[in-house]
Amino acid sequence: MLRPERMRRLLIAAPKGEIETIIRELYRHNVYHIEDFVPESSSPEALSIGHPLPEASDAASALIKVRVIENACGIDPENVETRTKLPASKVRAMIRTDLPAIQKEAEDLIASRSRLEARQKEHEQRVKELEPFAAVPLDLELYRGYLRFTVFTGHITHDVVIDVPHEKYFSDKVDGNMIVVMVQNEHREQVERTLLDAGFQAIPVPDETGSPDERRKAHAEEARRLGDEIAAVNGKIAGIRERHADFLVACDELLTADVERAEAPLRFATTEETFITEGWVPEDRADRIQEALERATNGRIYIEKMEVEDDTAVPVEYQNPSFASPTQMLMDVYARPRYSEIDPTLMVAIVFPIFFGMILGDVGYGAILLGLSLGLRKFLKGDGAKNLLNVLGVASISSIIFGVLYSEFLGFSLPWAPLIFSRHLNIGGHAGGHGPQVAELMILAIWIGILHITLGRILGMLNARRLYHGRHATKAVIANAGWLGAMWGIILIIWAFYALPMMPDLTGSAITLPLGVVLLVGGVIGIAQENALEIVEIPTIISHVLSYARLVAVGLSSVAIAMVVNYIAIGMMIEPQLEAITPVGVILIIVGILVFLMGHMLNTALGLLGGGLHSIRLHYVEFFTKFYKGGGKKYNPFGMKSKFTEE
């Protein structure tokens, strides 16, 4: 908690006699991280890399084979839900003697599909090139076969007046109008002229005979015959993935571990006798992980802890609260941790709802996105989307209990008052309620600025310490504490000019200017002993704890929205038409009803958003600038946590 799991460095040398051993015990217990080998080739008794294993080709093949049929299918191995997992040696007897009829199947619809398909959009390219010909009452074979005439055809901007014997039929109902001049060879250029004067673009004529509507429709109706034949094939498709989707995952994942296993050599150092690897494991694990290879080879094995000499190079496992896991997936879109350093995961699950329920605090609104985020779980499967559905369900949750103490649910005030501050403005004609207090709930936003910035720097100071060594240390040290004093200096010399409300104060006290003048100073000599151009960026100071009046700001335009939507839908539409009902009161009142599902649905989007992005900009921005450096390279165990086999 509040730091990576700590990781040991293994060196693992054996005989290759023992390689397939060794790796099949490493992917087992699915905790070795591989570091690939890189060879160094200046050196003359360089090591080399290693060669898969005899079964890579054949594995890898079946396994594409199996990936094709899961893409022909559509079937996504991550959105298919486990019913029973089939025993792995089950699965490899059907992968010799079922996977071969499948594919076949499968290879045959897909190739007929793609006959049907290419059928189809052969058709309706005709019927594209036949609608202007339709709107002409001339034969497909009139337009050609002269020897003495010259027959133009295309689109053009507007009919023409041609000035030489001629035969012309014009339409302006097909899309760029539709122009057909015949006229003898003499005349041909200057006809042209005329017509590309008009904008004329010549559009070849199709090589059918017949009337063209005829034909037209005759190539709609067929590629409407193959649209139909495709559905068939693709409802035969979709029978092979309702048959077989269980048994292609189960080949999936068993082929999939296969092929790691065969090509994990290629990330081996090797001579000719003996292949050696480096890599992390878990330092809770590195002992019985030891103990298991050295029994599988019967001793033939040499293994040896080492160091950490980089952090930068070890892959960092997350080790946090379960109900904190989820958050990670916020950490790991601005950069997961680095090894010696404080992950802040713990923080931001505890820190990033509270900041999402004060700006969207609405019992109705929380209800809404609560119910979308365990409704999205039978559509959204993967890891990913359940972690982001799992923080927006927690963020929900501190919605509606923010809309409990606010008393509000959809803009309305809830019968009781408001338990911390009210929110409510005076809007619409009857206005009344709790009335807003938007100084108190500034001022609040204002202190938790204070307190999360002074806790980024605290944390500075201890990651500083973690991360550099010596000097470095300890002017990293000294510039957080610089950066602390002067923000803390300039509020204490604030507060000794103005009382404000829901602060100290201390306008009467005689040492509190001294003590801020001497805080501000102290913490600017502080900043710069580091780098003396960082004294430019000391009005950010301001500027950032400024920045968390957003969590007021934002909030009260959605209360705004959602007292606007409520006045307009029932206070002018809904409430006046029930007085007397008429036909024209009761449409309105229908009007009234859309209008409020409909502000209220994008003002619950936009409450998402807004909640959601300026939450995660205050952890990004304004905390994570005063201590995070992240970049951590993230643990990647060799192996696999079967889903849909078994042993």
Given for the second form:
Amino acid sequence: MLRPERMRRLLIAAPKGEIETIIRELYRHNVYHIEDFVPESSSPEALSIGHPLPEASDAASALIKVRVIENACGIDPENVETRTKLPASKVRAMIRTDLPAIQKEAEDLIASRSRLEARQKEHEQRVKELEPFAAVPLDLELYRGYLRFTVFTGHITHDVVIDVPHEKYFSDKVDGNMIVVMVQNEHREQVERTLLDAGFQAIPVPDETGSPDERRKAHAEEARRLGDEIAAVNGKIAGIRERHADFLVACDELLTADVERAEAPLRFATTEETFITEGWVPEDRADRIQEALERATNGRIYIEKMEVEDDTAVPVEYQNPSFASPTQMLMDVYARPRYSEIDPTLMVAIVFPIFFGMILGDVGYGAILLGLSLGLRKFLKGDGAKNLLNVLGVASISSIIFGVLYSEFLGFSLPWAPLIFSRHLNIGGHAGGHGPQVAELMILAIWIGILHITLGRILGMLNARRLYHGRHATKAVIANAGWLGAMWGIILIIWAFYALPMMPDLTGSAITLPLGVVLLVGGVIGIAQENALEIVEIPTIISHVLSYARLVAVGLSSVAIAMVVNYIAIGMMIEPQLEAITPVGVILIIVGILVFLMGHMLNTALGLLGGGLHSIRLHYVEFFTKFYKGGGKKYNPFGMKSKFTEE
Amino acid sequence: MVDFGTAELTLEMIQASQLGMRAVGAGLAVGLTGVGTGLAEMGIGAAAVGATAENRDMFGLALLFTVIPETIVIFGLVVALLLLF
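Would you mind generating the form predicted in complex with its partner chain now that we have the form predicted alone?
Next comes the full complex, and the chain you just saw is listed first.
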């Protein structure tokens, strides 16, 4: 909690004969984060990158085959539900016996589908080419084979008059009009010029015989028949997906594991007879993996636990209680914490939903979003989406709780008075009760800001001690204290002059002003001793605290939209019509209901975006900048959690 | 403006006119700060999308940069709300 999982660096050396055993053992435990071996000029010459195990290429080519079939059938292992886990030995046997047959079937189907599609395209093309000719009452063979005549066929902007002996057909029934002119060869150039002046664009005569209209219908029929055939083939491909999806994803998983294992030596350093690998394991698993490796190799292995020297090299794995773990996704979007710094995930997991609820405090919207987060689980698979939906679920529950406190339901008030401050804006004729307590809410938001930023600065002091060493650490701690002092100094000076509601009234006290000034000056000196340029950042003390006012401002704007929607839909459209129902009134009522639904849908989307984005922004910009560095490497253990297969 | 010579200015009229002025002030506060935020986010947003297209990991930081000027419009909204209530 509050810090990433403790890691231990392991150095493993063993004779090459044990390489397979060790790789298999490491893979099975799924905890060892391999530090890739990079040959450098400084490393001993005898060390070189290892060679993949002999089965690598077979496994890789089999994997490619499986992936091709998966691709063709539209199977995505991410989205396949695990029904039963297949035993690995059975899958291996099936890869030898069944896979080639499935592959052949899939390949044949794909090939025939692309053949059919090509033919269908051809026919469709023909239909398009014949379209203009269908408007002219001539059979297609009449267009060619003349020695002494020239035939012009093409699109033209308008009909033209030709003043030499000719035969002409014109139709404006097709797109771009159609003209066919036949003249003797000696008039050819003259006619061509006349036609070109009218924007003539030649089109070739399709190489067919008979009536164009009939031919066109025949081609269209053929294209439709081919479309049916393609649908049938698609049905067969879907059949493969139905029957073999479980087996294919199991193959994929097994072979991926095989390939990863077989290629692991590429990440090791090897000599003639031995290999060396360095990596990381969580501290509490280090002993167990060491024992397991020693047992598996009968002691023919050397393992050394090494000290952590450079904290940027350590892979970082979160260590949080389960309710906070979905929030890790929000942390990863910003940056993973460094190994030695404080991991604020837990704080974000608690404060983010509170902020969200404060902004979108409405039972109705909260319930809609909760339903959304539960409903979308069926459609969105994958870890990222699941985490996001979990975060959304918690946030919407908080929004319901705040909705009860604010007494709000889709902009209407609930049957009780607001338990905390009121946000009812009295839009529309339904004024009543307390108006919005904007000033109180603002000050509440400012208080939250002051406390949140104070917390951030205190964490900043703790972090400075962990991240830096020696004088730099002391300076950084003092600078953080300086920021804190400057902020509280400004607050005290304000308090000394003004009595604000919900804040201590210190206008009478003689000590407030001097204390405030001392804190401010001391704070500025504290900031300047680390870096004098930071002085220009001092106004951010005020702007960052005031920034928390968005908790109220954004929330009020969403209340305003909700109330306006209600007013337009119910107050203006539905209620007046209900007094005396007329046919026009019924239509107006239906329109009113539509306005109501659309407006609240829009406001739900805005509330989700506004509430989520502004809450997370307050964390990223106002909170994290006070203490958080981030930039840790992701802990990526060598191994795989098997979803579809079991040993 | 009201001509003092011909019309008596009642207290209600003055109050109503002041209320109107406050509403105009509130509108200006939100509107102008909104324009300011928009101008600021224009450049940042374009650069942020570019950076994210180059490197997907930039998304968090890019989002952060983009929303920094948002504070301006929030201040406008706060001022407007304080004016109105």
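Quick caveat: nothing in here was measured; it's all calculated off a predicted structure. For clarity, a rigid core is taken as the largest C-alpha set superposing within 1.5 Å between two forms. Numbering follows the first chain given and starts at 1.
- Remark: with the core as the superposition reference, the CA shift of Pro100 between the two forms stays below 2 Å.
- Put the two forms on the same core and the Cα of Val191 is off by 2 Å or more between the two forms.
- Gln577: CA moves less than 2 Å between the two forms after rigid-core fitting.
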